[in-house]
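Encoded as structure tokens, the following chain is the form predicted alone, with no partner shown.
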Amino acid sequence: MRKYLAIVRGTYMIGMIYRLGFLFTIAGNVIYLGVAYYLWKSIFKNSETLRGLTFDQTFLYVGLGSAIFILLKTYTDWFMNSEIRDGSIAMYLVKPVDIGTYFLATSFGSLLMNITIVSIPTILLLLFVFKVKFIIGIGLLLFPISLLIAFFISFFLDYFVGLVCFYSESVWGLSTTKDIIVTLLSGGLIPLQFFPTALQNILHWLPFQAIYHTPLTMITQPDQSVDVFLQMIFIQLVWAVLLFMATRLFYIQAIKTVRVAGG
């Protein structure tokens, strides 16, 4: 366990070195928040609520959604594709580390870094610049738990796509398709409340909504019944376990195809 904690710390420290990238990320997020603010302001111009959401709740959902997207985007599939193509993936096979746990540790280090650099500034902007009001409720206490499970689900999806690289030389098409599906069906771009009711009923049982919609609902509508939140967390846990098992089984088969030449 200590070796993986060292990887988490190392990834965090390496990420902190490239401060210029953070400035561009924060600047881009500020622009996005400004555009989203005036867009949803015009949508709510003649209504106080839409689909059960107020303007503050919708903007908070969309604003935090952009920050959570940065948090949970692990890029594991791209890193694995690069290392499989150049053969450096073989180095992990001769070291006393598990490949999946190694990439999980690096992704968790990036998560902690992005919380420091992106999430905290975003929350401060929402509070003091856009004057968004947070509702107090039990959901706020469960939000960190839900966000952590969402991170595992997002990682396992990226890791699964990364394992496909053992069979394919390029991950671009599959990864792009995965990102589009997750972004659209998870509520990361538009709250699921704005989808047709029949489609919502289907999406609530899929793993995609467990990445964004569940934690965002807990922070934008935290005054709901605790039973509602517990059911949402249970669905998250089920998908996290299923995806973990799927990636482990897929890894056992995928690793058999490794072919590395050269020296």
Second form
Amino acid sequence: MRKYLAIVRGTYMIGMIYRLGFLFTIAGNVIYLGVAYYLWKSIFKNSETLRGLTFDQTFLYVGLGSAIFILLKTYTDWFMNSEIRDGSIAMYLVKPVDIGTYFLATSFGSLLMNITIVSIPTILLLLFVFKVKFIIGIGLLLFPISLLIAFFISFFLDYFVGLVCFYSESVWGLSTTKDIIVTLLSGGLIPLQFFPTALQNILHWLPFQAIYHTPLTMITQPDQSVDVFLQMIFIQLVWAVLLFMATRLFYIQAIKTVRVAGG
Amino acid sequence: MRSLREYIRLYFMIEAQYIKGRMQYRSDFIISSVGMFFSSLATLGIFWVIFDTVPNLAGWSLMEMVFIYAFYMIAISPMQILFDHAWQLRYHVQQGTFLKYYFRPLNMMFYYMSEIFDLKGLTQLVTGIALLIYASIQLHIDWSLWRISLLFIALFSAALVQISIIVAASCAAFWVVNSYPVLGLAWKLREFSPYPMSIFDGAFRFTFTYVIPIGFVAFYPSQLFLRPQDVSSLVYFSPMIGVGLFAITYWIWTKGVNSYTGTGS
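Okay, that's the form predicted alone, but what's the structure of the form predicted together with the partner chain?
So here's everything in the complex, that chain up top.
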């Protein structure tokens, strides 16, 4: 455990070096927030509520969604691909670390770094520039737990695609397709409430909604009963465990195919 | 100085070799094309979901949005297909491999960009053309010879605007080495160009029209075909905007190339 904590800390520190980059990431997010603000303002032009959400709730969902998006995007599949390609993946095999846990630790390090540098400024912006009103409710307390499980689900999906790189050298297409499917079908871009009902019913049976929709619902509609939220967290946990087992089984298979020449 | 004809001939020769090389990785081509297909339709997916709730967006119907979106897909394709090497500029600058481009008797931007011909971008181009035909049939746009030539001019200019923004962003590598954050921002802005500029006001509309003119990649030029009666005179300047922006970008590139001294690695 201690060695992985050192990795978490290391990633956090490395990330802090590139501060100039964050200015652009924050600028990008501010522009995105502005575009989302005007877009939803014009959608809500003639109505107080749409699909059970007010403008404030929708904008909070979308705005916070963009902040969470930066947190939960681990890029593990992209890193693994480049390390499999140049052979440096072999270095992990000779070290006394577990590859999956190693990447989990680095992803967690960048999660912490992104909370400090991108998410907190975004939340402050939402509060003080866009003056979004939060509704007070039990959901707000459960939000951090839900976000943490969402991180695990997102990581396992990325790691799974990363493992596919052992078999295919074409990660661009795979990862891009995965990213689009995850962000669109998880509520990362549009609240799931706005999807056609038939599609919503299907989406609730997929793991993607557990990444963005669940934590965002806890923030935007926190005044529901505890049972509703506990059930949501339970579903998240089920997905996290299922995906964890899937990556373990896949890893045992995939690692057998590794052939590193030189490196 | 070589003539334009010679450059075109050279370009075809370089790309023919490049494509032959890429053909070794057929499955990569197929998977990447699928990825390109999905990623290029993402914003259209947002519009589709929005129009399930509201009948129009700032007065624009779903089919009009499809037209604007198709225009956007075609307009960004030349950037994707011909200028994709811009993304690697930061590696070449960092590793010092950029030095080799100084030693050929060719225009450096030409030589650098010709090294990659992004095959997967063709998927986007073809999807865009198909959507544009579909939307213009649905919208009963009648294509006279004049309008078709106008379409080509408008697309050419819009493509130049997009190319200029991305190449200029990648040039940041000459000064700060890691241009990824700048490029990432420019890339993100690209996604906003099919939104109706009329939903924005104040600083945002000003920025998207005059500062980083992404409005000219899709929304403004497509008005020429969707609602020719209420086009502002600004739109007729768009061909000049494309050429002008590219000239500025080329100037930035030349500045960068001349000031680059390597990173010592």
